[in-house]
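The data below hold one chain only, encoded as structure tokens and taken in the form predicted on its own.
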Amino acid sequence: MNYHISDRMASLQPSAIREILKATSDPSIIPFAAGNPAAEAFPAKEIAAISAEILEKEPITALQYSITEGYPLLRESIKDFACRHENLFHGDDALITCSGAQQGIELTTKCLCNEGDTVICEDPSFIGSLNTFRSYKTNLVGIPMEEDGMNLELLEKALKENPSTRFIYVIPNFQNPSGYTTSLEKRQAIYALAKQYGVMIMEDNPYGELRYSGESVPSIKSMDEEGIVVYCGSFSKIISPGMRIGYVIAPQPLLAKIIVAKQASDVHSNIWAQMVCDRFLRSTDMDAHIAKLNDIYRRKVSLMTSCMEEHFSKSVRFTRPEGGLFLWCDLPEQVDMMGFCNQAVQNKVAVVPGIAFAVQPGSHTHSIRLNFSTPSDEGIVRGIEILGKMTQEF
């Protein structure tokens, strides 16, 4: 049989994250290219507890069709959580749950974008949001990174040149996967040039509970008074990737459609987990628990620098994330970057090139991205040293 793929489809390629982690499903292999929470963060007793007694209790509402919007108490829940520190909602504003943060985000691109519209990317970005955005066969624009966010100059000059720009795809905290923050500034900034050229902002954020230094800045969506702010969460961090559980918060014209959108795409939300999720947020001291994921995290992002600066090159250049699961590495220019990829998983360590986040092709041919959280101590030491005698080697 002679398949037809649809156009949308056809030049999509997997995910290299995906591809790379089932080549390396060898239990001996040691994970840096995963972006998995570490092991010991999942709180499974807890989560079995709260299981049982919803099946106990509640077991036609876990296993009974449910509402598009997401369990209600859950959305309570979530509004609770999200704004105990901040105001993520103004106006109009309401919330929806979906499967992980990354169905929001391909929700709403599908809910805002028309083929040949424009987005634009921090560069590098996250391959799931490129993927979505390339699914829908839309211009993307890639404006490129610095230690605190995006070059403001070429962000303007895009908006400029791009009057089909739908909106500025950002993630503000502990960037994957370069792990940088943009400053409250640049915030500001993002914020005001959307409002000006009248273009929307998608504000991704799954890795903000988890800062391990530094002083927490604002989310854009804390100062969204025109509406043009959508905010994705997601509880894949700090509770399980496996429930899949995430929201979207956006005004409620374009949310309406975001629910018409998810109709057509699962009808719902798996609602056991949405009702765990709920019972968890609600019987945990969430800010003591997300205290020990930061813990857990600072001691492996403190291990893995501490173990690059003793075996690693001098001519390597890397970032020193302040939150978040990765770090990002500049080989030097004259490295084969795809050959140090592939010598790795020969030594047994997989990490994932650059160009997999790069929004065009040609660009970040001599970066690698590395994942702390993962892997366990041992194979954090044993990871870098193998991959600091290669960058000595190359």
Given for the second form:
Number of protein chains: 2
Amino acid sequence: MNYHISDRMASLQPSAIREILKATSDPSIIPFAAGNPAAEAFPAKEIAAISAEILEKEPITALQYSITEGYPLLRESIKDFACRHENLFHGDDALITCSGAQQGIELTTKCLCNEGDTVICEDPSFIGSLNTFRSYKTNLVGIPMEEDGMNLELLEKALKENPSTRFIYVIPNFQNPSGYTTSLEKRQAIYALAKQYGVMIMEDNPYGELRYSGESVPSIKSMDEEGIVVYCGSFSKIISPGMRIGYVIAPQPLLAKIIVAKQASDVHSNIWAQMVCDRFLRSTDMDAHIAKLNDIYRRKVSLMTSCMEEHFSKSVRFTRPEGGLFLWCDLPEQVDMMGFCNQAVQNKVAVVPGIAFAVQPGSHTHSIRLNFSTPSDEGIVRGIEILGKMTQEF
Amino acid sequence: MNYHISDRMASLQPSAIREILKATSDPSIIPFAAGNPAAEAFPAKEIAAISAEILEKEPITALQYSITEGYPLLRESIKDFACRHENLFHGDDALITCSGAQQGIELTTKCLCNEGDTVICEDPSFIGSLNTFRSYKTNLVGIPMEEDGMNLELLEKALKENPSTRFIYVIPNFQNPSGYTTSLEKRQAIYALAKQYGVMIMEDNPYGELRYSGESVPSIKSMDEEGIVVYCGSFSKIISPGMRIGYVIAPQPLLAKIIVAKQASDVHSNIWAQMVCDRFLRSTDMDAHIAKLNDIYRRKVSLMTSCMEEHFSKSVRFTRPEGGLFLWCDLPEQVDMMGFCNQAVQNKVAVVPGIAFAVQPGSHTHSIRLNFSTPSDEGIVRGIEILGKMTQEF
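Switch from the form predicted on its own, shown above, to the form predicted in complex with another copy of the chain and output its structure.
What follows is the whole complex; the chain from before opens it.
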């Protein structure tokens, strides 16, 4: 049978990089393509103890239907956590829990965008979000990403040229895939432009807590006196991605619609996991916990970059991110980037071709993304040697 | 600020019954409005033991990112479970796990329907699904529900008149809200009509295992030689709704799109809960487990209907369902149904006005829905006395 697929989904094609990404499930391949937290970063024992106590003392609450907005105690403890260093709530802002930040991005897009409306994104940007925007048939406009955030002139040009822009999508901290952090000046300028042109900002901050060096920069949401920023947070990188707990902070009138959308999407997120997350936040010194994670990742990124300095051809430029999980490498212009990625898999190292993150699929790119949190230390050393040898043959 | 809400979500209004449903969270109100499994039906001890073992032996698998299609072992064990009494797989049918059957319904709608395409539904039907269809701006056509399933003449008329129909949505077993079960003859006829008119069927079967009396009827999916039926199942009613584990069985070309949609929606469902569900299915005699649940519900529905026979005015007709969680009551034509529901809440009993389940919001209805699984036995006796007294004043 020839199935009638909706226009929005028919146009979302499985990407050319699928085979490379599939390779990450082969244990003989060194996984620089994934984005998984390090196995040693999971507070598994603490979660097991908390879970056992919940299932002993409150099994019915943990197993029964719950409310769409999220477990009330968790909404409180997330608010305390998210606001411990800066204020993310203004005016009538409120918070819901959802199934990872990804679901927050999806529900917000569903509530804000008609088909054909414009979403302005950093270019390159996170493929998961780009596919969500595409799945609602929005018009994607990419703004080139620079080391201190998106190009402001091109952002303003895009806002002028696209009056049906609904929001600007930014990952201001240790952006996926580039690893770049948007400067305070650019955050202020992006906020001012959004205000001037009457569009919203979707601030996606999954990596913000993973800062290994340098000074933290205030989030755009902390400047939001006008109620124009939707903030998406996640516990995937600091507690557990498998539990699928994220959250959205947004002005109440918009959040009310997001709740209706979530009810029609999955009723509510796993309530047991919400209770575990709540108890973990309440019983843990989160700054100390995050400092331990950052010790793990600081060591891993430093191992990877020092191996790259030793083995990589000097013709390859790469970022030295202050946090997050990714390195971005620019191969020399003349190199066949896709050929390089395919050859790497042949050599048992999986990396992601930069084209995966391009806002327009046909774009030219000669970059690749490397992840340092998933592989073991031995994997990092061996994998970079293999890639390094390949770069020496350019 | 005046937020720009997408047309699809702007038209999805909070319903007039919201206040009544909110009342169900007030513990002083007898909850005939909810649809929760009975607290005593949860296998809490077994789940606690399974969970502890998983978090001890495989903590990283339970806490790490997983694949969108669902935990491979669970997909196998669901297949074995769902097919233990009938064959639900034909041709290239495959299965994914999702966050409750609700998400299966949502993803399938997103993949099959453009805005303006028609979905044909039983009328009345489950409000959660209706809102999902509305959230994609589909054209909803309701077919009156009869005691043995939807009216076939009107179904064929609707298929003729709506050439852009994408699927027929049916809850064949103990339908929510009516409690009616579609007969084998009507299932065959609905399948034949779908085939003839080239449309798909979405078969939603959350209550099928909860049969307290009578003979089970083959599912429509078991007849599906043409690959036109999408089957949505759930463990919410037989293991735990809080875990949010459901599944979709569909032909592979459609399922491939549903997977892409799920990836853009929440990446994957909570993997810990998927592992618990898998181990529970593998270690439990499911027929014996379900027989125990049905003992609980058979007793509760029989208590409720016998109290209704004693206390209710003879002018009220109500269903005596062979399974599921709901009773449907027709109040006399002259009664102000919304007034009755509001008065019931004043009297500390929450019921759902039938209008909540109407395919067209402005429809006339004089029915109400009662749930017998959530209230305690004492609550059933007291609540029916209160409602009975109200019906005696008609």
